[in-house]
Every structure is written in structure tokens, then in C-alpha cells.
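Below sits a lone chain in C-alpha cells, taken as the form predicted on its own.
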Amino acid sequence: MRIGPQYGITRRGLLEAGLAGALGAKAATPEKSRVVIARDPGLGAGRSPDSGRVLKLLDRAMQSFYGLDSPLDAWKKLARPGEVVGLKVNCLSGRGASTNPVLVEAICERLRQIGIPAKDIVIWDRLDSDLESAGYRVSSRKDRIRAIGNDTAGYGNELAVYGSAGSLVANTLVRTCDAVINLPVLKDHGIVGVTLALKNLFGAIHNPNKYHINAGDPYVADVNMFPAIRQKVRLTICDALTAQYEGGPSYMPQWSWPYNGLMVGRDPVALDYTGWQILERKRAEKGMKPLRELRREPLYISTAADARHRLGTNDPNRIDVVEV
């Protein structure tokens, strides 16, 4: 068959059409979710790691995630002066398996350096007593960094509802904060499999005890669909300095190990999938059964990625894990 102007197609037209098709296919390819894992093998185990090394580790993780040479430039991508920034820690386990105060101090230092005053930083979790047991000093004074539990700050009066979940949401999240950094811990959970980015937001609702049945599926995903959570949580920095592969969420030192790392991601599903695989590999190394065989595989992670939720991806081919 002859191809030429009389058929309305030229050689140049074919080349342009091919190029357009290639560009279109590229544009249609979903962007990968980036998860950065930064590790410092020399950091060592313990509740009080060297603060200088933790700060450097945090800087490396943030600079890699945002692709910038300056740590302060990276933090400026996350928050700006005039915003109240909430740090959602995980303190249920007390010292040992809670978000490390040394990491939180490093985050607060960088936030202040980009112009966010101490009064606009709020460390929060479910209970004042949980914060205290994890090493935080509870304070509601508005002229300094606050550390406050939902039992003091209270919950909103309006029920947030999505799917199978209906909850009152913490005032700190709904009314106080403009932006939230999610700070879970890399650890096992004896009921829902793992407790990472998605599960840590159970600390923002008044009735998490209702949502652990069926290994948390679909409840963890449904809670993360609440508007305040979707709109205000901007980044997850997972504390993987000391990780735990069994016996969680309580601290069980016999099943903990010094991973000496941080995990950073904007996609909570991708981060949770990546963290889950780290824990499964450690379980296999220790001769333990996979979570699936124990009937606590965290299926809520795939639910969070489904067409109804679209909170992120659990497809390893669409997750770009960067180790630095």
C-alpha cells in the first residue's frame, strides 16, 4: 500500500503521530510513589540515640525525598510560616516502641529554622499519659511547643463517616492544625498485622477500639478517608530507629532490633506496603510465619489502594523505594 499525500498521511505526519503516541503513553503512565529509606548503621540501638546523628539522618532523608541539596529548602516544601504544624506521634507503647523524642526534637528544630515559631508546633496523640510515658513533657501553653493528648484537647461534635467507620475526630487535627506530619513507628501489631502510617491515624479518632475486627479491614482505610485526615496530613516520617517484628503494639525488646533508619513518603499506602515487607523479611529471617498464616495479614493496605479509596498504591511496580 502506498502512503503519501493523496491518502492524507505524509512521512512527517507518521513521525509526528508516532512521537505524539509515545509522549501520550508516557503521560498516561502513573507517576511512581516515592518512599525514601535513610539508614545510619553506626547509630546504634537505644532510646536515646545521638541527636546530631539523628538530625543528619533526617536531613538526608528529607533532601532525598524532595530532591534538594539543602535540608531547609526541603522543609520549606512541607510547611510555611503562619501555619500551625501538628506532629502526630505514636506513644501507646511508652518508652521503647514509641516515636522517639530525639527524632521529634530534630523535626522541631528544622521547623523553627524555616520560620515556624515554637507556638505553632503541636505534638499530639490520644492521651496525655501516653505522651508522658513515651518521654514527652505535656504542656498546653501557647507560647511554646505544645504536647497534648486528645483527652485534654477533646474531639469535635460532628461525626465523620466513611464506609464502615464513623468517628469523632480530634480537635487538634480539625481545629488547631493546618498541616500534620505523621510520625508512626516501624512495628508489628498483634491484631491488624502492622501499625504504620495508616494505622497511626487511629490516634485521631475517639473510638479506635471498634475498628480492630477483621484485622482492621476495611476500617483503617475508611478512617483515613475522613476529610480532615486526607486534607491535612502532608507527609509521613516513620521512625525506624528501633523496629519491632512481633509482639506489637506493646514494646517487646526480645523482638526488636536496631534498624537505624527513617522512612519518608507522601503516599501512606506505599510507605505501609514497604514497611510491611521489611517486617516480613525480618520475621522470615527469625524463622517466624508470615502474617498471612497467622490470619493478621494487613489487607487494609490493599483496601486503601482500591478504586473506592485511592489513598495510594500497594503495587511494588509503582513504588520507587530509594535507599540513601
Contents of the next structure:
Amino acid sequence: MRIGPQYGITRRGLLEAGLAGALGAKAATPEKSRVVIARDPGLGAGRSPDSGRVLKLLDRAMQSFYGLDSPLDAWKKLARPGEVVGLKVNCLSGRGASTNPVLVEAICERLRQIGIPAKDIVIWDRLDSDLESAGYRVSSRKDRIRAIGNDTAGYGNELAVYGSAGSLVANTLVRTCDAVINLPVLKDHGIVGVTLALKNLFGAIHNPNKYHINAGDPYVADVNMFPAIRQKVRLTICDALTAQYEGGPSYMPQWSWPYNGLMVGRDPVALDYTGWQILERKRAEKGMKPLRELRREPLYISTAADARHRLGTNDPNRIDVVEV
Amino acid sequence: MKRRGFLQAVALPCAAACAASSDARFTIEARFYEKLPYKKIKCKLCPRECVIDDRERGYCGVRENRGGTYYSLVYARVCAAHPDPIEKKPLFHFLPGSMAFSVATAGCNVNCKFCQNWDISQVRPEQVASNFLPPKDLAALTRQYQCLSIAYTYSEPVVFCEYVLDAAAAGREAGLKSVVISGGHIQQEPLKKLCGRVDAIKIDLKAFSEKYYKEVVNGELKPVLNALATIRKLGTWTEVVYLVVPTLNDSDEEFRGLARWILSELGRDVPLHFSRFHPEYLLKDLPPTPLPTLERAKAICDAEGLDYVYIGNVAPGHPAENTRCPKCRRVVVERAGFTIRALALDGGKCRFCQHAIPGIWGRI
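Given the form predicted on its own above, I would also like to look at the protein as it appears in the form predicted together with the partner chain.
Below, the chain from earlier opens the complete complex, with every other chain and molecule after it.
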């Protein structure tokens, strides 16, 4: 069977149709959260993977996620011309464990091909110096792709408040961007357990230092409830080309390994839960204690899924992990 | 002037003061920390003992690990400066009627939901306009404004401890006193260093329950109580302020417990100020503290045997702003807000009965 929109059948549609048939007239089952993991074992380790292979890997992940055969059609689901698209990278760890510029370059290429001009693409993180150290050339010129830290772009004046968190939110998110693609790295975090989709948005607030206590719970979830984050972050593409299972967020080569993958999801909780399990499996394989025993189990993931937050699901039965 | 309307940036009439264009001059190696493997450090300044990775900052946001060495980013990085009446701190038994040149840097090691100054205390130093004001220049500016003391206040002086230590020394050389206005969330070693350099420490005791400290302050009560006991033991003048927040820390039991602890651990003659809360920052859903609540708190602590219990942040002229001699009950310092209306002290003694009133007294 050929699956694709041109045949009037998508993988999601097939799944839903099958489920509907199976359940008959019963109440509709909540849709599962899809997390696509695309891997290319031949990609090779290191910070300079082949850009062509990374682009193909990205295409495979995006097509699978959206259930489309054409990569550009997939990207068109995400943004349209006239919108300013922000790419929230994670650059705290220099070149070792930050969002790989090769991946970002591939994303920019696809965005431009669907009609988003370079001037409407903004790569951003907390600090200009972090961007530079991760390999991005800082520029605020509006005739090209911008790369700018919050320290230059500033923060809004209005305090965003939810639950235990209160923060000023980055101007780049609040004012500049219409849509944001969240680009975390698959890695361990020495205080909050793991840093993936949810935690990466700490880079959007002025006071992340205040919210690492209690392993980030409930702060990570609370921050992700801020309206600008909820409304503008459309997708997470997690850089799992090189992953790190211990010693993060700093780059620790002895605890890194070439996962050669990308994780794509719209549900940040499902993506975080899936990524966390990958890191736990690697820790177990290496004979390391689970994060719970180290008192840094990322409980904020389940908090993000609770009735007060409803940012997604951490129930493995409701997560559809698709490996391609 | 509103507390939030501090003199900032260009307003400092100091030759050395100029816009903060570079971080380097504000950056010095921190004095209280421990190096750990893998370029990590453990901060030993406050009870949190943040363990911090390379290129990361501690909870306060003003100290950064750079390659395994820990730095303060707020040395002489003054984001607020203003001559204030000492009564505003409040310190009621310390040079009454004098002015204190008051300075702050960005940062705080707790995150009180009611913070009145969150726009400087809960931000990073690079997120607020600052001036470079090294210790000797601060002392000169203090004298220029005819202030008798330097007050380290508004945010949390513990997080700019290195600056306080050096500025207090420079101030002392210039004949100035130094006072610290703090939440008292500090480890013993840096606290002892501070006590050796400054003349008074006012502690904001936010509540008398760990629950409140955890939920409202994001801190711990016990280290603050330990700090108070140490300050008292070392003989540094101290006064305690308790911000009364409706429904959260205003029970009779809590007031009574506080009074009994002060009585047994600090002594009856430590001034205690009950201050009125105003909704601000993350705690806007509660009303200002009703005056009768403050009066109830004072009545309970009076009854428990404390000698100097005050009410603050209320309309000027409330009788509980005055200092009464505990022996003859006459008013020895009459206040209206930050103004001293009358002083009946001679050499620190009640003019009427010669009873010694504790404090650091001087001429108005």
C-alpha cells in the first residue's frame, strides 16, 4: 500500500480510520502524540556531519511526522511566507553539545524553499556569546538570517506569571517571531535530570537561574505555560546527532555518544518523556544509576502532563513513537 | 521618590560612574566557593550551596562559573543609589535622623513572591542599567551627600558580599558606618566576615515557619535564625523586620512563637518591626495588611516581653513608630514616618530615668 496525501491516505489517517473501525460507535479515543525518531547510522560522530545526509535525515523525519511524501509539503504545514520563524537553539555548551549548526542550516534551507525569506528567519538563544561559541555568527542585520541573543534583543516589560514562575520573556519570542521551532539537544542535565524540549524554553526567560531548584519541578512546566511559548512554539526538532547521558549540560565527551538521530514532535511532553527514556537506557547500558536514585528524576515532565498544565502526555500508551 | 524609581545610570554625580559597557571591571573572583571535578564549583556563600557547571550561574544569577573558577559579576556594579533616611531601612536604634547612602546591585538569593524590588533583585546584572562605583568612590559619594552611613540594601547584599566587605572597609577609613539590609540567607563564614566589617545588620525575617519559607520565599528559615543568633553573638547591632502578609504568616501562634524565639535566642532588647505588606510581583491577589493585624502582632510580642516592637509602612504618626523606655514607659524617640520629631536620649540613656536604651546613637 502506498501511503501519502496524493493517494488520499496518510499514516495518521490510516491509524485513525483503523481505530475508528475497531471502536465502532464508541467514544473517540484521544489522538496519540507522535514522536518521530529518524536515525542514520552512517552519519558518523562529531560536530561536522555531512550536511547532505543531515538534510536527508531531516526530510525523513519531517515527512514521517506529517505523513507526507514531499519534504517541502511537510515544511509548509509548519510555516508560511510572511511569517517570521524563530529557531530556538541550545547553545550553552559550546560546540560540543549545542544544537548543531549543520542541522540549523538544513532547516533554514527548507524554510527558504517554502518561501520564508532569510530575513524572516531568526536563530536565537540566551546570549550572543553562547551563540558564537556554538558556531553561529551573531548578526542582527535584517537582510539575512539573523542570529541574536536575548542579551542583545532584550526582554519584554510585562511579567509573565503562571503557578510558581514569573518571568520577563524574550523580545525575540514575544515581538519578533510569529512561529518558533524548538531545537534542543538530547542530553543529561546535572540538576533537572534531562534538558530537552520543555527545559530548552528556559532560554526564553530572563531568570532561568531561579527555576532549577527542586529539579525544576514545577518550574519547567510553569514556564512552558506562558502564553508566548504556548502560542508560538509549533514544533520540536531535537538534535540527537550526538547525545549525552551524564555530566550535562556542559559538554562531556566521555559521556557522549553518536546517536545519529533527530527527534520530531509537536507534543513537548511526549518528546521529553521519549528522550528521557533513551538517556535512561543508555545510562543503564553503561552501568550508571537511574536519575531517580540521583534525586534528579525529571518530575517536571509528569507535572507538564497534569491537569493543571495539559502540555502533552507522558503516558507511553498514548505516545506513538515512530522510528524511521 | 518611589522605591522602584531609584537613581539609576546617568544620575550618579560621580566622576567614576559611567555606563556599564564592559563586564570585566565588575568581575572578580568570588571569595566563598569550592572547586569540584569537571570544572564544577560549589558556592559557599549562601545555604543553597549551588553546584554550578562551567558557564552557568548560581541561583542568585550574579555569580558565574568560568572554566572552573567562580566569579562575582557585580563587584561595584551599582544599579540603584540613593540617600535615604536610616529609618527607611528601617533601623530605629541606629543614628536616628541620619541619612544612609543606599546602594544595590542586581541579584538575590531568594525569590520572595511579594518582592517590592523584583526589577533589580530578580534580574541578572546585565539586564539592568548599572554604574561602576568602586569602594573609595562610594565612600566619597556618601560623604558628599552628608550621609553618616552606607547602606547595602534594596536587593540582597549577600550576593554582592565582596563589594560590601571592601566598601565597608573604605567607608570605615573615611569615618563612615555601614549597614546591611538582608534576608539573612547566608553561610556562617561570610557572615562572620561581614560582622567584622559592618556596624549593623537588619534582617528581614520573612516568617516563622519553614513552610512559608519554602512556598513564598524559596528559601529556608533555619539558616536565617542561625544567622541572627551569630550576629547577636558577635555583637553587631541588629534589628528584625517581619513583613506581615495576610493569611500567610499572620497567626497569633506564629507571632507568639517568633517573640519567644527572639526572647530566648537573641534577647528582649532586639528591636522587632512588623511591616505592612502591599500586593506586588507574584503576590497580587492579597490585600494590604490591615492595621489591626499589625497592632495585634505588636500586642502579642509586647505581652511576651519584648521591649521594642514597632509597626511600619503605615500612615506616619502611629504611636507604635515611637521608641519607649521599657522602664519608665516615656517616649524617648518620637517618629512620624521617617522623621524624628523628638529625641529624649542622653548618651544612649533615657533622659527621664537614665535607663540604657540599646543601639548605636549619635546626634541628629
